[in-house]
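Here you get one chain, nothing else, as structure tokens; it is the form predicted alone.
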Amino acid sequence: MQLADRDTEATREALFRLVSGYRMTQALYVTAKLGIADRLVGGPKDADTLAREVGVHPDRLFRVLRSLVSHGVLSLDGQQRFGLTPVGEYLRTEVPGSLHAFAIFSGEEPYRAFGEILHTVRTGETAFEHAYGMGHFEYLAQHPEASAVFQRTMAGSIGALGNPLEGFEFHDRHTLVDVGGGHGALLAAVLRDHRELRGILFDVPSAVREAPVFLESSGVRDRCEIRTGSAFEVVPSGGDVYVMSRVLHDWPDEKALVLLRNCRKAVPDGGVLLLREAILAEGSVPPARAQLDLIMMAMTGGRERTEREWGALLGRAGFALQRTWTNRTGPDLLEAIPDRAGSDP
């Protein structure tokens, strides 16, 4: 084979590995469902064994297992025993920056609700709501168990990135109200690390129904009031420093803004609201952050937003953006504050 064409069939195969990806999204799904990570943690084990353990077919779990070994999540060796990889370990559930919950929320909900992004691209629809017949917020209020999985795998996102709120100074701030902060794990991480500050978590009830434990455990319980509504109706007062992370994107520009006037109407003159978001470039997109873009396309009918695209979301709700932080390795943070020349009617 001549090295031109070589190079043509690793084109092609670099095509092929991307339009087969869902196969290892489901391989990956059926691992952690499963629980196999935790199970390996003491050394190898055979297929055989693993499912007498979970109570699966052995020869159907071996060869979903034998497709991770070739992309480096688990090994074998010549008894046929499978073993974790510095890859694998991020399956396991109490390991930091754990993916056991992330691998678990894409093969479920969103694994289904990609199938009808054409629909989406065709009619508009969130191709969330074509498969379900309701918005993914309002299926997770009826689905404990997914609404849990959702929210184990925002926590262990935060949790993976150290400080949450980087580069913001807290000197002479007393009450941080966290705006749809579901558990509680980027309030938590604030916490502990500012001892002088308070904190108000805010979300809808099914959101926050592991918070408490959350709270206790993470040592901060004691400084938190944990208040339940929706942020569309009304966003608590009492606070000087008010964050929404990672909620926005969820939304549309005009439901975005019914959220950024309702916190307009609570953060006071001298207070400030900060926002954890994604910053996109004006030009090309790195891979991570567009296909979150598609991700909000299909789930919630959101987008990712450009700094320019977030300062004129900002204006129109009363809000005026003072700064930005950008952030290589997850949101980015942006810093507004009210703006007393008011806000679009």
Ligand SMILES: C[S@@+](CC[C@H](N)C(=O)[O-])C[C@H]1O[C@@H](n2cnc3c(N)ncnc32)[C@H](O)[C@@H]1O
Given for the second form:
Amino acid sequence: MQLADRDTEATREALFRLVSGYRMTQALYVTAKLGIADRLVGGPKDADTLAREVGVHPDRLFRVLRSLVSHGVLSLDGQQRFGLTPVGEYLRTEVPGSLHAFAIFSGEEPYRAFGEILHTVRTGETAFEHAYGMGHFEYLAQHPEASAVFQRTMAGSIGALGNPLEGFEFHDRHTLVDVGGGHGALLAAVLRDHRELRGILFDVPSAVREAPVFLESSGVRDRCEIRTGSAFEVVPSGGDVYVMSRVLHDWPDEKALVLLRNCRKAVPDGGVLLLREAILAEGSVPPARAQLDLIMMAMTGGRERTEREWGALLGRAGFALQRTWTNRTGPDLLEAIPDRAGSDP
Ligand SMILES: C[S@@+](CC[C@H](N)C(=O)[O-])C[C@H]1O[C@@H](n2cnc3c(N)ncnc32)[C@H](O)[C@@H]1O
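Right, the form predicted alone is done, so what does the form predicted together with the named molecule look like?
The next block holds the full complex; its first chain is the one shown before.
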């Protein structure tokens, strides 16, 4: 086939950039892992100074940082000193919406797991399990540092943009139970907006290790109870609003059903279950959502779902999907109530 000349260069470049993505994932990983952005807060520094401060090879560090200059993450002045651009600011640790933990996380377990995607496509097996010999959450339970980075990644994408449950009216409700709530970032953001609410944070023990400090620093510790256990066994009772944010997409349907049925047992009459998840369009989907689905496929064996699929799953677990909406904080929201007709066996 003869490609039209005027298209060739730009279209080939577009594909070239996609294929090369792995390079910048690792350049950003190195920069985040070494904590470079935090060291540039006071002003620009050259690579020799930075290398001395973090104990690495000056020339190699220079070349990695220069690659980030070409992508607008760092600046380079006439004295060969690197500085932070507005993009690079998000590599700092203590900024709202920080992507520092995400950059580290992306360069570690997902990077290795994505190297096994061909195996997943050939066999249907989860890439992470093929690479690590165990499930992702089992791995996190055994690796506290990886678990902390994962939970910081999750927490980093909640709260910076406001109340993640914006659009839900709490009215006379008293207690919000966050199932699989990690550090408690969602609870903290909601409870800050609703002084009358109390919260129950529920997750596996390894996930909530930093939660007490996080909730304390968010000013809501006195209104939050932390409980640990597996939602595959039981979901705590005592709430009138339950939320699972980005939990069900980690699991294939049969496992997600177990979680939903345990929620069904816990949600009282008149109670509500909120899901904070992407709702996929029926046809093609935006890049961020398509990639999220790939992450689930590679890391946990889960999947993103369409509204029809969410409705069917909720129905099988004894919930009726009432409404869906989107707010500016990211994933979509789904509101479900116990269905008197019950669930299928
Ligand atoms: C993708 S993270 C989402 C965290 C948080 N809800 C958010 O939106 O940022 C999935 C969460 O499910 C939790 N989880 C995994 N297995 C669980 C289990 N058996 N019981 C309760 N939570 C579990 C993980 O520890 C993790 O905090």
